[in-house]
Structure formats: structure tokens, C-alpha cells
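Next up: just one chain, as C-alpha cells, the form predicted on its own.
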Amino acid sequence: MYISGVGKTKFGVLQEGLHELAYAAAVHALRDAGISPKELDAVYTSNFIGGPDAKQLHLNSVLVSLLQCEGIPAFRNETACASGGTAVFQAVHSQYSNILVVGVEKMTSASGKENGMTIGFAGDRLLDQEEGLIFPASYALIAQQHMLKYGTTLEDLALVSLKNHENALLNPTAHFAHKKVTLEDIKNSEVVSSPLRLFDCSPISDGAAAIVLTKKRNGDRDIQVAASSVATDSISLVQRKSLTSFEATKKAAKEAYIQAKIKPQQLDVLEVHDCFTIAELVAMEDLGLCKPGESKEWVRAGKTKIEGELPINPDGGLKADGHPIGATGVAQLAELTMQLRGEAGKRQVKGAEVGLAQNVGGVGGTAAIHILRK
């Protein structure tokens, strides 16, 4: 397969309702790859919390209706943040020629408690929720662990966060595009969940991203999918042997290494799934990108910068770029397409030939990897 168009909105707080996103993400990635509505034959929506914030779901009907091409297959998808990867995963394994899979999400007209109670629906009811374990907790818990057993620190967390907000102003598009971030900002922010602060945080994100999968490849412009894999675990922390690893990235990883050929040390640029700034650097390990406990010691060296050896989300990730749920994995593979095809404009990564996107759902209860190729 290959990726033959690619569409974003901006990410952020939005006017824009459900519907106007997914058209506008849509309408851009098929101009991008110069077809029409009428000549796909098939298409994947990815989308998480579309049923109780905007009280919308079957967003597959929906996107058709907005296109005008009834009569195609048309699918939607939700494994919670990682909805958007395993959308493409599905699209991939499918039978079709000319997909589009696009993801939304609506979430900044919900208020705060309602927010907290839909994206919570992504962990387990009755271990999770019902206990009080919201997502904040949950990654400050594996931040904690990762610290007494890594001597991991609050300022490598901060420099995470720091080079993703650097990342962000680069990117137009992005829901910090118009911030300036300090490390002071991010050492003085408010405690969410200790020792996380509100700049380890992820932000609530309205956005689109789609793209155009063919089965042929009909340009330059065309970027391989060379691997596309999914994997699971349990979906809730009390039921892990681990928490300073997520399994289901690591089983992922391994399968998309062999399906594409290649060792994590080919790689050039990533897009990794920093809900949380420690799962950036719990996405690393889990790679294989660095050992365990190393993964510090590259941000401290400033080697996952745009201009170090092996860039990670040069967009500004989910902590900057943004994180509409159902938006993000399809977003991270319009990202890597613009790296790989060197229209990336400031924040290109010079050479850039193969890149990997991993998208995560809930804590590690599922993760989609996926490995593109110039």
C-alpha cells in the first residue's frame, strides 16, 4: 500500500463542529492525491468520544453523505487513542484499492468533568474507573516507577516536553503553534498528578487528519507503507507485570520490524504517541530505539531533536502538536508522509527516508505501529 494523499486541520480549540473537520481533512487529502470522491472504494472513519460529546456516531454514513459517494463500504473504527493507527491497520489489511481513512474529534465544547468522564472510558470500568485511576494518574504512577528504578528526573520529563513545544511553533497546524514555551513554564506549572505537571500533559484538541491509501503507487510523491501492525494487553495497570514498559508496543514493534526488513537503528524520524511526556521516553525503550532506562540520557544529549540523530515528533507530538483522540494516529502518518516526501517546510529532518509512527490506546491496552518508506 501506499500513501498517496494526506490532509490536516489545524489542531486546537476550534469552531469548527464534528462534521466540518472530517469534510475538511477529507476534501484535502484526496486533492492532495488528485482523485475524486467518486473514485474511492472504500472508507474508514476514526473517532472516539463523537457518540457522547457531539451525540454523533455512525461517522462512516456521515463522511459519505458529506462526500457523495454512496453506494462503497464505509467503515468506523474506535480502539480509543490508538483509533486513528488501527483505522489505517484495518485499511491496509483490506481488500481495497482507493481508501481514505479519515480522523476526528470534537472535545473543547464539552466542559472539563465531561471530558474526564469520556476519555476515561478508555480504561477498564471496574478497575479503573470506578477506583478514581484517570489517565494523569495512571502515567504518573508509571513516571513514578520509571524514576525509582532509571533515576529518570522531573527535568528530563521538562526537556520532553520543551523540545515538543519547540517543535510546535514550527508547525502551523499545531495547538501550540502560537505559543512559546520555556523550560521555566514547564518546571512551574501547576502538579496534576505527581510528578507530572500540566506541561507533561496532553492537551483537549479539536481536529481532522486523513489520509488516501492506494494500492498502486502512481507518483514521486508516494510514500510505502512497509509494515502495519497491531497489537493488545490488558487494559488496565493492575493487571500488568510492568509499568515502565508497554508490551503490546513492544510485540507491535517487532512484527513491523520483520514485515518492513529493517532494524530500529534504520530508522530516521518518529512519531511516537507523548500523551504524557514520560511516554515518550517509555516509547523509546519500547522500540528498541535505546535499552531500558536509557531512554534520558537521549534527551539529555538532545538527540531526539529536529537536527539531532533520531528526530521524534518534529510536528510537537501529542504534548504540542495536539490530541484530538480519534485524529492522532491518522495525523502522525501525515506527518511522517510530509518528512519522507520533504515538504515538511521548518521542520523538515534533513534525509529523512524511512519513518515510524506508533499510536497508543488507553495505558498500553492497544498499541498500532506502523513504518513508512520513501
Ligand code: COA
Given for the second form:
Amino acid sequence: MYISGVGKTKFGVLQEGLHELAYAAAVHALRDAGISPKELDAVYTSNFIGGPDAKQLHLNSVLVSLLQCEGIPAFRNETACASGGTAVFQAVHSQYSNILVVGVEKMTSASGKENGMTIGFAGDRLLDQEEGLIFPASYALIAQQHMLKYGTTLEDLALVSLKNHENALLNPTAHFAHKKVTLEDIKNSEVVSSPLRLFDCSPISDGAAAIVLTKKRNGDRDIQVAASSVATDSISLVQRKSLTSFEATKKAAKEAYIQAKIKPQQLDVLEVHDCFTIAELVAMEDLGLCKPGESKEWVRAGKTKIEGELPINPDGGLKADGHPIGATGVAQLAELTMQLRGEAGKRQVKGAEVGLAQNVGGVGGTAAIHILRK
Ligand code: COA
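For comparison with the form predicted on its own, please write out the form predicted in complex with ligand COA.
Every chain and every other molecule in the complex is listed next, the one we just looked at coming first.
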């Protein structure tokens, strides 16, 4: 399969509603691919809280209606924050030839309290949330364990945040595209769940992203999907052997490297699921970029900056590009496609030919990995 078109709206606190965002990203991707809705064989949509937040479910039917391509099969996929990655996985492994995948979320019209509760729907209700483990608290436990085991510091987390905020300044569609942030701002921000502060968290964002997948390669701008894998783990943290790594990421990555016939050392650029800063460090270790506990050394040495040895999250990541949940996994692939085409503008990673995206649902309950090749 090839990605032949990409589209993305601005991420952030937006005026547009769910329908407008989904439509805008879809049209952008179709134009980029040079195909019309009538040429599509199937549509996949990815969305998490359209029901509670935007009061709209059945988004597959919404999309075919908006695009006036009624009649073709269309599907809605929900796998929490991995909804985008798993929607693309299903499309890639399907029987269809011309497919549109649209990820969308409208979150900012709900209150912070409502969002905290509805995002919690993606975690374990029976064991974890009874004990107060909402998302920031779960990732705070992971950060505490990583610090105890490997000597990771608050400064290391702040450096991840700073790098992603600096990258977002180069990305006009990022949630924090215009917010200049210093290391001091990050380190002095309010504690959300210790040790995680405001600037360790991804924000609540609106936005949409879309890609067009085609079985046939149609031109030089098409980017090959070299691997597409999904793996799972127990939803509850108390049933895990370790809190400092995600088995689902490790399993899906192992399978993806086999499919693409590459080693992690051959990657040129990555988009990883930094819903909280600690998640970026854990991802680097689980994806085999470095040994467990070594990610902090990479961050301290600046290896993951755009001009570094292995750039991670050049668009700003979930931290600063934003995290409209259903759109995130699709946006990661749109970004990698732009990077591998050499069309990423000021945030272009020089000479990028192979990229990997890691999209995680819940606190590591699901992981989707895609490897793209120029
Ligand atoms: N990082 C940096 N700044 C943030 C931010 C974030 N994550 N979230 C909000 N802000 C900023 C806003 O831009 C605003 O700045 P301004 O005053 O300059 O305009 C200010 O903080 C207040 O915004 P508000 O929306 O009132 O924040 P909040 O306190 O309601 O929410 C969090 C902050 C951290 C609770 C919220 O962003 C959150 O829940 N994030 C995690 C989302 C999540 O769990 N996603 C799923 C991951 S698996």
C-alpha cells in the first residue's frame, strides 16, 4: 500500500465543529492524492469521544454523506488514543484499493472536568480508576518508576517538552505553533500529578487529519507503507509486570521491523506517542532505539532534535502539535509522509527516507506501529 495523499487541519482550540474539521482534512487529502470521492472504494474514520463531547457517533456514515460518496463501505474505529493508528492498520490490511482514512476529534467545547472523565473511559474502570488512576496519575506512576529505576530526572522530562515545543514553532498547524516556551516556564509550571507538570501533558485539542491509501503506486510523491502492526496488553496497570515499558509497543514494533525488513538503527525520523513527556522516553526504549534507561542520555545530548542524529516528533508531537485523540495516529502518518517526500518545510529532517510512527491507546493497552519508506 502507498500513502498518496495527506491532509491536516490546524490543531488547537478551534471554532469549527466535528463535521467541518473532518470534511476539511478529507478534501485536503483527496486533492493531494488527485482523486475524487467517487473513486474511493472505502472510507475508514477514527474517533474517540464524538459521542460524549460532540454528540455525534456513526462518523463513517457522516463522512460518506459529507463527501457524497454514499454506497461504498465505511467504518468507524475506536481504540482510544490509538484509534487513528488502528484505523490505518485495518485499511492497509483490507481488500480495498483506494481508501480514505479520516481521524477527527472535537474536544474543547466540553469542560476540563468532562474531558477528564470521558478520556478516563479509555482506562480500566474496575481496578485502576477505583484507585484514582485517571490518565495523568497513571503516567505519573510510570514516571516515578522510571526515575527510581534509571535515575531519570525532572529536567529530562522538561527537555522532552522543550524540544517538542521548539519543533511546534516550525509547524503552522500545531496547537502551540505560536507559543514560545522556555525551560524555566516548563519547570515552573503547575503540578498536575507529581512528578508531571502542565508542560509534561499533551493538551486538549480539536482537529482532523486524513490520508489516502492506494494499492497502486501512482507517482514519485507516493510513500510506501512498509509495515503495519498492532498489539495489545492488559488494560489495567496492576496486571502488568513492569510499569517502565509497554509490552504492546514492543510486540508491535518487533513485528513491524520484520515486515519492513529493517533494524531500528535504519530509521531516519520518528513520530511517537508522547501523550505525557515520560511516554516519549519509554517509547524510545520500547522501540529499541536505545537500551532501557538510556533514553535520557539521548535527550540530554540533543540526539532527538530535528538537527540531531535521530529526530523524534518534528511536528511537535502530541505535547505541542496537539492531541485531538481520534486524529492523532493519522496526523503522525501525514507528518511522516511530508517528511519522506521532503515537503516538511522549516521542520524538514534532512535526507529522511524511512520513518516510524507509534500510536498508543490508553496507558499502553493498544499500540499501532507503521513504518513508511520513500
Ligand atoms: N501544555 C501546555 N499548556 C497548556 C496545556 C498543556 N497540556 N493545557 C492547557 N494549557 C494552557 C492553555 O493554553 C492555557 O494557556 P493561556 O492561559 O495562555 O491561554 C492555560 O494552560 C489554561 O488552559 P486550560 O484549558 O484551562 O487548562 P486545564 O487546566 O483545563 O487543562 C490539563 C490542563 C493538563 C489538565 C489538560 O491539558 C489535560 O487534561 N491534558 C491531558 C489530556 C489527556 O489526558 N489526553 C489523553 C492522553 S492518553
